[in-house]
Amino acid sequence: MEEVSVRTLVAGLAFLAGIVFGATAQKTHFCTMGAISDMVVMEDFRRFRSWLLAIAVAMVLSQAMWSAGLINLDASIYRTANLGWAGAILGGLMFGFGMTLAGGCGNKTLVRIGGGNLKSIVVFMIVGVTAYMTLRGLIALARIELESATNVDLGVPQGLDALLGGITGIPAGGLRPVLTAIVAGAILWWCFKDAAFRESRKDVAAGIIIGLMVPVGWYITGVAGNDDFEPTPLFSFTFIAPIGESLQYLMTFTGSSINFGIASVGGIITGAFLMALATGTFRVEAFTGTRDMLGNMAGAVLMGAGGVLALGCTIGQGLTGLSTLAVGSALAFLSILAGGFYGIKYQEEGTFGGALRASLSRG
């Protein structure tokens, strides 16, 4: 295939996969921030279990694809030898706290745009601009200085399998199936031991379908996008940097090239929009006042900068990254949880408490 046709194929498949992702998230209310808020505010763990189920599904299938020789996850950004532990922790905390102010993570922002939420359009734009500023703009210098001062060269890919292999002498390829079985098995046991979760078909379906989207992304870029002359970088679902790239693409279309991330962003908004229309849940929603607007804007800034520092969001690191068994992804995942937990408690105990309970209800 020629380079242009491969790029078009990858973008088209990413757009279709994004439609499935967005429609599923819209229908099932799959949302990381919502999952954390359910636990903290209502002591309801079903949506959190749904998120963990998605992690287990993504991990098992991604590792199976690697074992089958379809992809090489060492080529992903998550398993580089350069461990950015400080960025993962600081960025994760920023992102987790920011998403509580903005009413949802990057994925939820896209889904809400499709559902008619005008606030999320503002969040989308600020996240994109801030992310790009952190990648290549005004904030990039501070990011580079932080990385140069704190990043650690491990000498091997930062996968848990590679690190344990270096300690024990066991080949990483032999450890991966064992580690996958242990980690994914423990997650699945914890998810399905709860009767309320087992009976919640919506949450179970959300976890399975969203989890499937990660290996689908690997397949699109690693197999369908494989080209001898200009191979597509191995990539799957993540949203912060792609939101910034999407804004740039919209502004400089004639001089830009579409990629998996940009196409998937468009697909998620489209899928959520179609599902909202089909289910009669499309609603135009605007800011309720100055405080609401400022909170969303501040949260968007934290998400944009934090997501770039952490190399991903709740989906990019908390789902796609963890499917590779990357240590940095685990650090970012735990930091996002901590930031989200503190953000929910901060708002619940402040003047936003009543509004928070209403806006984060499962309905």
The other form holds:
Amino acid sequence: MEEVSVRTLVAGLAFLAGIVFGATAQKTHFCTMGAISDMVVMEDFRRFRSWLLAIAVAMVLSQAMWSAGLINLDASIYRTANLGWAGAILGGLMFGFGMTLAGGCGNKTLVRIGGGNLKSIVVFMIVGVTAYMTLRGLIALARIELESATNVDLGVPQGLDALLGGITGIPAGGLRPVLTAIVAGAILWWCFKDAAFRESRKDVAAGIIIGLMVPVGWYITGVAGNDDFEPTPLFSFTFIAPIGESLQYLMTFTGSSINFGIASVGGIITGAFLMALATGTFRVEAFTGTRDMLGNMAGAVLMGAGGVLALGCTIGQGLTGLSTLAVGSALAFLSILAGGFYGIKYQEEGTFGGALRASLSRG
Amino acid sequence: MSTDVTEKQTLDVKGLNCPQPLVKAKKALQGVPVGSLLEVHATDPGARDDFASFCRSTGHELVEQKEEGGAFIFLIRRKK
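Switching forms now, from the form predicted alone to the form predicted in complex with the partner chain, please provide the structure.
Starting with the chain above, the whole complex follows.
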């Protein structure tokens, strides 16, 4: 009975946290793909600063929880000693490009479903199936080949702190607060030196609330879910594998058990739906034609496979992973940015070559 | 054609996801003479905010925005 109640507790809390996350994203238009497109199309950096603010908030609080002994982030998937650099780069590029075709990342897809977008339901299903194919199905064979050929065993957790600690001899635990202060401090300075961002209350609020959701996730799985007999794996917000697991959960309900990821996916959709109703922005939208449908489907395939290869999406790696100071997360984050940047250039130029020239000439 | 009768071009981006309506409108504006209008038809719900910030940050004028027949219509005047 005990393990059932811990599992149910984790799922219930994850669902509630998901509601807050989804409602915030719906209300503030927080969007990682939109952040990149705003920069490229109109040189507006506010939404990108909002994302970075979320990273700083998530990093400071997650590291503080670790220092206080509440959680051990070395137990998260982001800080394994096995650095999958090729998967992070290739998967990140695929994911970044895919999200510009599908109108947003995994999180945005869930928020759009809540807002009445029927196209996003198709994206959701294709992301889920492709993610599962990459985790365990046909594409998994290629993924495992790639990983066994390229993954590097670092011998220590792939945190910046552990790597620098290995070089300097300073204990990683002592380096972490210093590195966190430097990285988060630099981000906060860059975010708030901009008057347009400071005055944009919805972008500042989105960054703070969404950043908070990451340590809330660690708390739910690492503290509330800490059961002596069946400890909950340490986990926080990420969306691609959980979308696959959600599909599987819905199809095999009687033989499956819920986890943080599945419950949070449901929570995000619910939160976005409630906020869309409350603000009168709920709007049913469907495909208008072949080109529209093709773009969404292709984007979904790239996000599903890329998100699993890179071990996470714009939120999973670009927020939750970064909060752990993992270098693989930084690699995935930069690759997603590059893929997204190139995707928007591709839409501007209309050809792959033209987009590449435009991306490079911009420096 | 006298100068006060402004030319108007129309761009149909109905069904396209964010950010494509914006990308296409930015491109189409380059083909519109300065002072003339571009009418954009979009269905993406994010377009309302997007076109408002696009005009604010690029200096073009958002002359009118309305909802008609399930689509958002934006009338943008090229300023520079």
